[in-house]
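Just the one chain here, laid out as structure tokens, in the form predicted on its own.
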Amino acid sequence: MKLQRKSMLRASALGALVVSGALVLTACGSDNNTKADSTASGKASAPAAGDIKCDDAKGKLLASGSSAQKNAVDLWVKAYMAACSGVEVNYKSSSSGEGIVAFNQGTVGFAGSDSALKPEQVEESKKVCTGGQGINLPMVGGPIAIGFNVAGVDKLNLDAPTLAAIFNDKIKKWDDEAIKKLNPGVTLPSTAIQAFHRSEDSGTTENLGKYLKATAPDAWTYEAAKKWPAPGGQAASGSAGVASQVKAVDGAIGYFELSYATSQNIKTVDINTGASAPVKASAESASKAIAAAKIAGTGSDLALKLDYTTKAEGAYPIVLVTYEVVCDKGNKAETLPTVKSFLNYTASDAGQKVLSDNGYAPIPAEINTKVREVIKSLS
């Protein structure tokens, strides 16, 4: 009975997190990472309530979009709702494209997108942002890990041209000369390569495509897009689906956010960028690459241009940045206070520390300072 009472009290304390059923804090099933809310030590990172300013936040705030930031948003919402009594933040993890559609239909207060708004999407946003338009606020960074499962191989180095040839169905065996050359001293089997990619439109796919196009244009001739462009390979649903296939299939290789590799103990490729040593995927190495990003947007728009060709020491080049898409002006009066309060927290030192504690890469301080200034100016 004591155990039952303890469970009931715990459920009551967390009750705010399960309003609206599956909509709240829930990714599309294929992207659910069961260890997503754990740090390397196995404990979730959540700031004290004093780190969060609720201000005039009230009622329910709906948001949707990128599944890449799902794990971070889960932690942010948990801490925020615990601090701000009576406020509900419902983030529906779906895809970047679906989030932008919802935003431009006026059904959400903000959207998460792994790609900045395109000009036509900005133009469309003016219909819901009265007197303003949609802008991009970089909030979450992280590495796209290349996971592999090759029996007897614990460490693997690849460069961009070789990686492009693998995903383009040009290199078909693990003992191919191009792979052997990058891995002297490693015994590589003649196992067939089983390359896995996302089956649905994906911001992760688009960012991997941007990297391959920038660094290996001769081997990767496709324009970056959310839909997988290359022949061959096998499709799986969501990052979790790709990760599951890589973990289960000998000879497999695939791409997904680092947290999926960490939670499932999947080995990841070190990328030969031309620096003195190949670079391992980590929050720290991704942060070094993102630190070289330049602001490409104008005015309040803070869209970034990433340098996928970086050769900086210790900089992991296959990265993505997730933006929170908001109206610079013309936000709905009933949700604006909550949008500003919640995003002020996510961009705060405490909010960004949640990222570094959980496998993501914080936004560089210089850029994040500008993000905070823009959030304060939202109207």
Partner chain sequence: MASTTPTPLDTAPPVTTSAGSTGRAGDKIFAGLSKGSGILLLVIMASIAVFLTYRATLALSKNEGNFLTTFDWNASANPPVFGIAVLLFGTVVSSIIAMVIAVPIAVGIALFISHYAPRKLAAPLAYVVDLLAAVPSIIYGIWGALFLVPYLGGLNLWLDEYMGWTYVFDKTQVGVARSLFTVGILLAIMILPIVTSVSREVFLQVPRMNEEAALALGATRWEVIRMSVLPFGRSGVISASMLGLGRALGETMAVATVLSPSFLISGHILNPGGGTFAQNIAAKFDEANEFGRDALIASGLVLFLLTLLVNGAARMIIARRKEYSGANA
Second form
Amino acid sequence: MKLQRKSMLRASALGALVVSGALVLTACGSDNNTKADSTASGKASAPAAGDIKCDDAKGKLLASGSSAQKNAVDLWVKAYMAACSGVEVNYKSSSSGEGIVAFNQGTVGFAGSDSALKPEQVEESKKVCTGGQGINLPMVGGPIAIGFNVAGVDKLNLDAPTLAAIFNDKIKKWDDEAIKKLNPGVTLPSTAIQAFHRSEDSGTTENLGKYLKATAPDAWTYEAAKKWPAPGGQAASGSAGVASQVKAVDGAIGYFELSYATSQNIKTVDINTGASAPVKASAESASKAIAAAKIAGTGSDLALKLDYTTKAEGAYPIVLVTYEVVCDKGNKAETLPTVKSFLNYTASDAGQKVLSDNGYAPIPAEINTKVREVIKSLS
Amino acid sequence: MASTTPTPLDTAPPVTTSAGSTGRAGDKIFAGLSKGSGILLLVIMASIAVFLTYRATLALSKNEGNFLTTFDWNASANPPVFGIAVLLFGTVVSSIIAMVIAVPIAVGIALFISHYAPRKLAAPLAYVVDLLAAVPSIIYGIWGALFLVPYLGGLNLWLDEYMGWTYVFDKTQVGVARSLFTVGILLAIMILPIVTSVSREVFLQVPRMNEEAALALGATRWEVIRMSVLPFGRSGVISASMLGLGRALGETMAVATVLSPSFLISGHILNPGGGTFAQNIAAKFDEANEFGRDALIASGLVLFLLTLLVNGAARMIIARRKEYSGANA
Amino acid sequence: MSHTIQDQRPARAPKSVAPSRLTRGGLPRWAPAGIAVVSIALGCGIGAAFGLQSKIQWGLISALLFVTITYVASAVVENRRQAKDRVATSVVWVCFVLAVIPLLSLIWTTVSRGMNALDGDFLSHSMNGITSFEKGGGVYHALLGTIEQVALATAIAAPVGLLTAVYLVEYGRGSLAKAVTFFVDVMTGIPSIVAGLFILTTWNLMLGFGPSGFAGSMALSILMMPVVVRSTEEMLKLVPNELREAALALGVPKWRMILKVVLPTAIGGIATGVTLAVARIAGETAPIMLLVFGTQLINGNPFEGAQSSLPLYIWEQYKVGSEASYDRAWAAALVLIAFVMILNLVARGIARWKAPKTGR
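Structure of the form predicted in complex with its partner chain, please, following the form predicted on its own?
Every chain and every other molecule in the complex is listed next, the one we just looked at coming first.
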């Protein structure tokens, strides 16, 4: 018995050691990454903190949703948290659908979504927003780049019908006549085309579908939906998943938000819109297309209607707009000041400048003014 | 699941044995505590079962497709259409591939450790295999996606070229090796340690006498194994395989990282595409609305029943073996 | 069939025409190693000659050659029975090598790629302010989250599991015990994601609590309980009945008998079982993914606010898909493996340290 007691004593000593070790560990970590920051590639330009009004923002704000705006939100959050000490903004990048589900369950302060709330989702949001409902605030615009990886090909022009045929498995080789015709002077290999699409429901998929449906209704007969509708092709999870597959596989083509292409050096397709020259995917060319957008929402809801069939010079037609979804009335009291102050910053000139510096398209000034007004009125 | 809830708790007979019925307070408290935690466990289990069944029936009652035969998963749409055919197929096929590859190799390793390896090597080897059983599945997942998939590309083309006539190995669709076949190989690697360590335990329990008797008759080492070790260990190997199968069926992250999911059933296992229950839940759950989640829970219930069946079979075989070896002891 | 060979070795069986099989020549001791070298060389040669790209094919061809050459050599030099034995031996060796290669590759990849990002800063910093394509950042917040969640899960599951096992072994008779045994078996089969769904729907949605480390712990404890019950039960069953009877005969109340005799006797095995269960749940991803939300910041309070965890961190970084984030994912994988391995070693240590004293 004595022996056993001794060993039990030792066991509890060991336990105590583990617990105290964990406690010590708690004290030694640090959230301060400024040193690592300065050594990192300084491409991500953080704006001056002076533009950020913290007001009475405090505590922790959870948000989740679209992965298309993740890179922009990362930069915003970084600048915002540097300016407002004591505030934590935590944006989980998963997908638009997840963000809306989480929003309607009251888990998050705001959600990011690549498509506006559907009527039944608005209906559902009334449970969370006491006395109000969920509204869409257009915040981030961006081109959906068509990335490709074909050995020996640096520049590729495609139009909507060809793109549709590639993505629904009608065109199977890179040296297909249709592609050749659009790319005179380019030697195309006979590599098989491997088209990648998103495996989960995605706002990016829906926007690409809307574009193809609007511009090539004969070749693309599917209704635009978040779920990938066409046969064939391979699936990968998330924008980043598609991008990394395209980067790794010879003969691959896929679609994702432009910043994924620029950050990973993936070549993108220039789109032949019918304008005098094919349009390259870039923040400016996308801004031109988004500038033509009209507000379709009513009241404080600012959902947009985009013109995918635009033939304007230098306007890149495959675009998406990410909305921040919030309650117009009845936001949770503890997060409301933070939501207002954070969105105020993202909609400000400084916030929108972060977008154009990083491959996103800012929201047109006239719409942006309305966004700022709505943000002020949130309660 | 509700139908399988056990007999009502109140019919349980008094559980204190003669020694415990001396009426001392400490005894009552302790017996009550331990009984209480047993009951707590039952309550948790029952509530999970009730919850799963309830949510699943909610989903099934509104399904516009046939739950068993529809080749689609569009549960968040209106009206919802979803079916588990593809998932069932993918789960079973990938697990079968895993078993076909893993079980013979695992038996080989188990024999190696128990009968072939130099004595000094055997113990550390057994230990290493046990450690590998503890490598988290997410790590197998990223290793599979970033390392195994590129490496299997050549093997896939080769199988397609020389074994293409078998239909199964005919790769009709271009694409990287993110196929059910690759998933099967990855699952095989993942379940190797568990199947090996259970088999090894069984092989080590073979009565020394049997082996020595065979050796004395002039049998070679292989003959000893074939005549005395394998017959003795057969049921043990079967149950080890079942345990491995149970793990392969429910594997989530490793499949989710490697497979290129699609809702098609194809006998060409080298083609990218297919899906499994767990992978589908992990991939779709984020996006699903409340009803979509219920539908996923319904598929989770099917997976649960499948795993239950397999584990139950394994336990029955193990239990039978215990009696058998007990009689021989 | 082997006359010619006997002619070459007249010294062994100088007179006899049909020599005793027992004394006949065998392959030299170095034969397996030699054949292995030859077949690997041949396999690589064939692979290179036919331009087979995949190294896996080279390996498979070498393995096949190894088995065939062994059989032929042994059949020629020795006899069929020996040849079969040799083949069995070589097949077993091949199996072993086949299995070891991917496992070694897994460990090697994790270690070599993990070292890229792993340093003191990585272990002591969070991901605060690091955008996904930048280098830098750390895993501290995730490590802390994992430790806290696992500790909480153990604090819930270990006592319940232990007491349940005590109930089953020491008290359990009749249908309640049978039901508990059956449902413990059922519980081991719960896919981990289903446990996560259960907690999400009840704790977070019905009761309205926000995501927290504690929610993750509850899901983990559901997964841990049956494992603890099973292993503890096995250990308690190994305690000799004589010990119990002796204690009871001395007039010790049953609960003191259990606490002072049965549990201390089995404590080594129980601790091992619990530690292995902890190692098991530390790597769970699916339920954690649904429940703790994930964060880039250090949150030391598991009961409130979003936390991160190592498996979730690996998954997030993998999904980002840039070089820097892959490095982070591998480094975190290395940390996670080290964490699990240390727990395993602790379990082994406890088992070894306790084993002799139990007198089993």
